[in-house]
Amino acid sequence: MIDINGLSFGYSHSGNLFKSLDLSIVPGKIHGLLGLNGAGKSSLLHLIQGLRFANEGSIKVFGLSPMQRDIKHLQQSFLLPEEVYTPDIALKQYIDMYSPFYPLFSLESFLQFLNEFELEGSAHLGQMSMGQKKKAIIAFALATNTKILLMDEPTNGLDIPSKKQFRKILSHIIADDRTFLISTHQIRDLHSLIDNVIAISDGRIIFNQSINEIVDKLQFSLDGQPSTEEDLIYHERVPGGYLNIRPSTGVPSFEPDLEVLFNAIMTNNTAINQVF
């Protein structure tokens, strides 16, 4: 359980990014963090992690706040980042120096995550492209069996045949005591798998809704033409017609358009938000 409350914070050159920030992050799900180039989607992972700190509120992890550090927090929470840089090491040295400060990690999991990125176990991390590299990094991370995995934009870098692994893998991991949360913009890439969605705006978060009540709340529905009701929450032009967005009636519906939800709630968030 992630649990933050009033969180503040800001960095001298630009002011608060987050404002009286709560969010409450359960775990056996996958959380995808939605928001604009800005919004603080990288910043909220990095003072989860305890790599800053807050000027205001609170952050609890397992209980503890991560601005102290405590070996408890630390492992069993994983942060992997955008850009991923590694020691000109071999493989297997990486391991050796890093997988002991996880006492759940599995080796038979790295070397099989590994083998479904088509990466060996014998590879030196300074002979990898960048697109192996990260990959070598996510089997690391999905290895270290942590509680919480925090991913930020982990599709980034990765080829279309990596990313269809990545998805089968992370799916098969997913467990009722683990927490992903997952900051992307490549919603198209990882919209099988996310449970639940949040979106941060102004410092705030202003959509925290689970994939099941998306669907029991919003009805989507592809039209020739943008819909004149008046209970439309939000059009947008796609290949075949116009995406629509509306309030449930009951009429089955498309399956949820996770990159047009976003947009609504960026373009229409009262609307969305009174749905709900």
Given for the second form:
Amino acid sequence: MIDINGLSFGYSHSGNLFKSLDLSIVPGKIHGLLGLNGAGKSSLLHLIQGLRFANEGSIKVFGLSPMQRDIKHLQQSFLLPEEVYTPDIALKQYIDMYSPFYPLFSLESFLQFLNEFELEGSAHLGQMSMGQKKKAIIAFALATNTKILLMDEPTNGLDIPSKKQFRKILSHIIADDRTFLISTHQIRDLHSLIDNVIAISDGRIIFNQSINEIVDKLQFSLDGQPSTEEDLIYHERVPGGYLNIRPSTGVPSFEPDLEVLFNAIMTNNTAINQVF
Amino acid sequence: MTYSIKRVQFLIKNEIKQKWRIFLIVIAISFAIAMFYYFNKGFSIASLISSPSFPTFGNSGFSLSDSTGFKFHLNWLPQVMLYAASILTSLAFSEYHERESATFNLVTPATQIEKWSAKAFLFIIIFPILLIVFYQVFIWFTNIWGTPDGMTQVSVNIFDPYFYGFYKDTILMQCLIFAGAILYKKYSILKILLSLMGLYMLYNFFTIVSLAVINDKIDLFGDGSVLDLFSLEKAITNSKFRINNDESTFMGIPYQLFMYLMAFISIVFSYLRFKEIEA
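Mind pulling up the form predicted in complex with its partner chain next to the form predicted on its own we just looked at?
So here's everything in the complex, that chain up top.
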């Protein structure tokens, strides 16, 4: 669905952000895109959507180059940016103006999502708070029924009940032919949703594994003290003790803590990847 | 190439829905300025537009009447409207110069040519037509209200052949401003005006230099200021140059060609530049 090969990209003022980056994203999953500030998560989403142009390498979405901004691509791929843009118009007018561009848009779903986010369909975008605007645009994005949904920090600005609603909706609408790629720092907001973890650092993908693989290959255990075993990959102090990560021994493990896993990937990437 | 008229219609409608306020504000200010000068007796528009230094619009040949009423309608008002249209067109791509709104607009599912042509149609064709309609309304009002001292009452309408040159020049000028609107992000109207001035001076310079090639009376550097090289009007009115009618015609033709060529280049440039916009 999304194939990236040998991608090089950079902003003129800061050198190359990506150096020969390769990534293949398969449908039917919710992919979590993790990385430190400035690692290029948002830029990668922009490149996939055709908002930025690669210096070298290729990006193919449905076999099309996003640089062409082909109608078939744009109708099937929606980018939800971190800071949403909303014209100063009523929500109903927004739907009238922009839903016709999305052939699979469902007004019924949109109203349902609005209802779940506790927003009124008659509301005016100009009179909404930032969080409410974001919820309205999330509802629109989900109702477009595009095959690809790229989301940049979707839970930023959402209140706690809305984050819960967002997770609930997303888990219901994911289908075999749809792909959600979510860039986030708020990994705890989404840890129960993510099927596949992608980590980006130093201009390349340093980790790309499914949750099933992670559960199979890594063991997470909460102990009273840091493990001193030789095969320990990473440990971190957490409430209640130390969370140790080591290669799986077949013993039932704690549910993977993606925030701790991300820290482990950042600090001991070689050891983590040797396990897979 | 995919091209959907229906999507273009939606894009035009959306653009109008988003920009109708600024359109009305610019129109209102333009007509307020026009009416202020029309009715302000202290200012005496009659003497202003009768003065030889008052600019006439293009080369449209408004010599059929020298009455101040005609000059007002054929020169002053169209110029006010042209400035209004220029301001509006300079804002044609304003949403593509802000990151959030550019992201939103770039990912809207329509082809590049559809998005570009919707804007081109709206700003180069529809907005000037709307301005002309407003102009007709203004003419009706001036007929009802009467004319200020020193100005003769005239009966004109927008289908008058005298206006055709104005319409043509307006559309050609809009093409240039349209290209400037996509090129300049900040203070676009000022930068566009400076660019147009630069282009006009360049055109004058090359025309005078070309004229000097066929008219041996013209001494480019020996008579008058070097700055005169950029002023076609000064060159023409300088009696020492003794420019004959054929040479005046010679200067008129390249002006038209120059405008058509620049308009064409601007349109092509605006599309190519639009395709390269990144958020």
